[in-house]
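First, one chain by itself in structure tokens, the form predicted on its own.
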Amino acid sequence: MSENNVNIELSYLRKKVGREKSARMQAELLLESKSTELFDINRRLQDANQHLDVIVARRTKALKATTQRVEVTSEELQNTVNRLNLVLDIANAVTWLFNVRNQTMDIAGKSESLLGIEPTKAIPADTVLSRIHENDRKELIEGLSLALKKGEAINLRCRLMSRNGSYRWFLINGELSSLVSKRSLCVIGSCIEMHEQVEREREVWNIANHDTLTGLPNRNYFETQFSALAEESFSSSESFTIALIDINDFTQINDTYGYSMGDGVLRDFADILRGYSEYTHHVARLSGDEYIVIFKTNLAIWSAHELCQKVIDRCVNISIQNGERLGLNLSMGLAVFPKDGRVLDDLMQSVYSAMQDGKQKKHIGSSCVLYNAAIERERFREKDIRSALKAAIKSKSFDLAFQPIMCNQSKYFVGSEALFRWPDMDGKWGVQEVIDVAENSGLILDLGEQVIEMAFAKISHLNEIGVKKWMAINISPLQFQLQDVPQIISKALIKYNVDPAMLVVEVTENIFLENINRVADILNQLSKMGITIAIDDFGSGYSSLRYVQMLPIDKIKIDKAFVDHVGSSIESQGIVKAVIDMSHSMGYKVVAEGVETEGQLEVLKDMGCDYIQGYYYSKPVSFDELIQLDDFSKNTPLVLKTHLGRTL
């Protein structure tokens, strides 16, 4: 081989080696570079793995915590469900869901025991509604409608048919579901039994609004019903009549037959009024022996008056518990709403005035009075008297007149009766009219004290001038009821240094209407002071020997109504003679009031009447005129307290 070829080949080999060396160096550099990258990648991968481990650990921990919370929540939810079921069981309640689209209801809870429906889903709504009481069904349907249209909550009391077929009260609550979807509009709620609670509430309401003795509505319920009826009347422009009814002298029934029998009479009378229910809106017992009736709006006033007369006729002869027959006398007043009063107070005043008008004009028997303009004028007249009386009591502008009383045997004046006078009346009102107003208004209490004060002042003056005559004063039944009469008189005895034997306390038979035991106690206190007790106007009202025997009576004063005809009427003579004989047999002295003629005087003298009072001997006179009477100035021995044998 030539040197040239060798050189060429060597050169080629060198170049090849150089190229391979260069390639190997590049490869080594590339490998080194890739190794570095791989190392970096591996390092980053290691870092990523480490971070992933942390994330996995965290996520695993969080998952465990979530799992634990889910388990706790699930347990709590189950406990809540259990508690809810327990509450539903205890409360006798079920839950319900009304699906509007399907018109079905889902019920959960003790529905079978409560409603007689198996706990199930998709019950037709009509099936459930059919178990609602017909009087409550409409209200429940309206409640569901409002819940759907306006989102209003349902809160109703309804009667649902129970398993045994009876209706029981439930509280139904419900509202539009907050989970409503466009496909399923729902109302969800609960149904809670509250039958016992409703029954207790009704019982409490019944007690609060009804009279326990008669079962009739009481004043409270009457006023509520009146208000509702008055509103209807204003809206319809229709009027209605009310009647106020009072059983006259009911206290006597209690005293004669006992309170148990009296209660029976009140119940029987309530039943009589119930018998006219087709003509009345309401019948109520206001208090004691007072009842009130509201007649139906289509009943004319005259028809109402006729019905009241029928009630009066029905009560003429009724049977009481022990088989006896008893006649009830009634006082009735009628008034029309709104003509006679546009508010209850005014209407009651009108009807009360009508009733009182009947009482004043008919002392014996029943009365039924329609309110009218004349009664209205009388009411305003009473108002004027009452107003004037108040001012007169404050200014002490009263006076006394005195009518002497003659002893039928000695023909001497033995005493006098102090009579109330009011100079400022000036003929506008009568004395008895003023006294009646004072009694009805309660002003008689202050007026009576002033009369006692004036009378004692005059008795003291008689003492000073040496005239020993007794003086009679009248004490109102209302004073006995509301005042300490013995204390008032005792203070006056001490203040004026008066001999109690010179005082006669006169009480009317109306006093028998009060608590007879209390009255007897008061009169006994007065009698022990040495004061003489007389029954005034005997025979005019509530005469009863039983009552007279219970009281420490010294004198009986025969009512003028019997004395008026004693000279001409055999019947009056018989009554007066019987009273005198009865009184004498019991040790009482007798005073005849209103003696005006010699004929009356002679008959009374023959009958043995002890004392005479009247115009025949003297009209009422002033105190100065009284002491100037010749016979009044003469002192003679007088028998004042016959049953005690005391003389003056």
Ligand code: C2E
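Numbering follows the first chain given and starts at 1. In this text the structure is predicted, and so the values were computed from the model without any measurement. Just so we're on the same page, rigid core means the largest C-alpha set that superposes within 1.5 Å between forms. Compared with the form predicted in complex with the named molecule:
- Superposed on the core, the two forms differ at G143: its CA moves 2 Å or more between the two forms.
- A displacement of less than 2 angstroms separates the C-alpha positions of K557 between the two forms, with the rigid core held in common.
- In a rigid-core overlay of the protein, E598 has its C-alpha displaced by under 2 Å between the two forms.
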The other form holds:
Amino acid sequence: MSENNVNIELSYLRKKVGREKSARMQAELLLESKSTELFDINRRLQDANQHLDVIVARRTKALKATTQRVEVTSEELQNTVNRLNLVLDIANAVTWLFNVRNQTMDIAGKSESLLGIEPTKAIPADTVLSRIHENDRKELIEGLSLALKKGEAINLRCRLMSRNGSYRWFLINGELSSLVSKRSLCVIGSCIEMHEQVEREREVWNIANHDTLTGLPNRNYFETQFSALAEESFSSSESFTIALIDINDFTQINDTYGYSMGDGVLRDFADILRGYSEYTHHVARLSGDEYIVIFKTNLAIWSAHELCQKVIDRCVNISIQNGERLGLNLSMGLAVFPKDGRVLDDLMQSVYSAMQDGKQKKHIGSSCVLYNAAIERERFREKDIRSALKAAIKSKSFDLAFQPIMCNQSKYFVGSEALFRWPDMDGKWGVQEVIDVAENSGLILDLGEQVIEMAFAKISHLNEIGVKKWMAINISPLQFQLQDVPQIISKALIKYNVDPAMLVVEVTENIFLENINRVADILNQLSKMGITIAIDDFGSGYSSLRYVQMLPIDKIKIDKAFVDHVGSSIESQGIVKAVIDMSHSMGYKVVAEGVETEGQLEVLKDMGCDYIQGYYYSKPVSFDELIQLDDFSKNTPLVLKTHLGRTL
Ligand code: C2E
Ligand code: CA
Ligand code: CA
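Take the protein just shown as the form predicted on its own and give its structure as the form predicted in complex with the named molecule.
The complete assembly is shown below, putting the previous chain first.
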């Protein structure tokens, strides 16, 4: 090879080495830059990792905390469930959930021990409802339906069949809930056993609503029953009849046979009424011998009347202790709701008026009267009298008339009877009628006090002018019952400075219907004060001389009804003679009332009657006329009536 060629080759090699050298340098440079990049990446990666670690640590910590919290919560939840179960246990309670869509029930709590149903889900609702007492089922179904339709809470007492098959009382609470399932409505609730409490409450309620003697409902219960039935009947435009029943002269039964026998009669009578339960809605004892019956709504008034008549017939002859038999006379009144009264007070007034109407015709024994227009007129008349009387009491617009009472032997008048007069009455009403209304309304108390006041003023006047004649005043049984009569009279004696011997207190036989010991006590007080006591209208009512003997009585006034027949009826004459003789043998003086004819006068005189009062001698007169009579009779002891122009 030539030198030239070698040089060329050498130069070529040199260049190649140079090129490779520069290529290697470039590669090294690239490597170095890539390494730096890699290093950077690596460092960033490390940073990211570190950051991630921090996050993970933080998250782990948070997770730990959450886990701890969950653990606590689930423990608390378990505690709550345990507590709830304990509460259900203690409360003897069952929880229930009624799923409306499926018509099923979930039952939990003490269902096994209380109801004999194991805690279960989705039992057919009918199965559960069939265990509710048939009388309570309707109410519960209504409760559920109201909860569903109107969201009303359920709160009612029901009897549920218990494990042993008997019914026990439970309190059922519940309300609508969408808590369990959003798609289906649920009613959720509890069921708490409260059998003993309800039974106790029912016992207390029974005592408060029943009469202990007869076991019948009392007035309280009757009023509740009436209100409920009236409301029901009113909305359905139905009517019903009520009957008020009173046993006539029951006090006499007590007095004759003793209280325990009397109680027996009241019980037997209650049983008789119970015997008609298929026709009656309610039977109650209102007070002593007063009973009330509400007949069933569909029973016609004439059927009610027929049934009452049957009760009357049944009581004609009832057996009492020791095989003895007794006849009960009943006064019955019938009235119809709403025709005769839309509210209890009005209806009671109607039925009472009807009953009274029959009672007044007592001589016919038992009575059963339907409330009618005539009775209604009577009631309005009574109302009129009552309101006019109230006003008159306020304005003290009464007066007194005086009827002289003659001594049998002397023809002189020895005393008088003060009789209430009401000038404004204008002949519209009779004295007896007004007095009866005053008695029934209680106004007799105020009226009686005014009469006492007026009479004392007059006795005091007589005393001042030297007319020594006693004066009799009438005191009503109600005054004896509700007022302190001895105190009222003793105050008047002092106020008017009256000698007690100038006063006669007339009491009617009705006073014997009161507690006889109390009456005796009051009359004894009056007697000790030196006041004369007379029994008025003797023979017209309840008394017998047996009663009179127990009381400090001085005079017996024979009722006009007997005197009327003296001289015409041997029987009446016999009675009057017997009363006069017996009274005398017991030391009482006798007054004959309502003597109108000379014939009567003669017979009575022959019988030895001590005093005569009646139109034959004089009608009741004014006070001035009474004084004139005194002047006159002092001089000419003649028949007075011929000298009296005006009568009161
Ligand atoms: P009473 O106590 O029996 O009084 C006698 C009644 O008989 C009086 O009627 C008198 O006018 C009447 N009378 C007397 N003699 C005869 C007669 O021969 N024939 C007839 N047909 N009647 C005669 P009056 O004044 O209408 O009194 C009626 C009743 O009103 C009284 O009967 C008495 O129960 C009662 N009353 C009168 N005033 C009072 C009073 O101030 N207080 C009380 N609680 N009741 C009174
Ligand atoms: Ca009298
Ligand atoms: Ca009388």
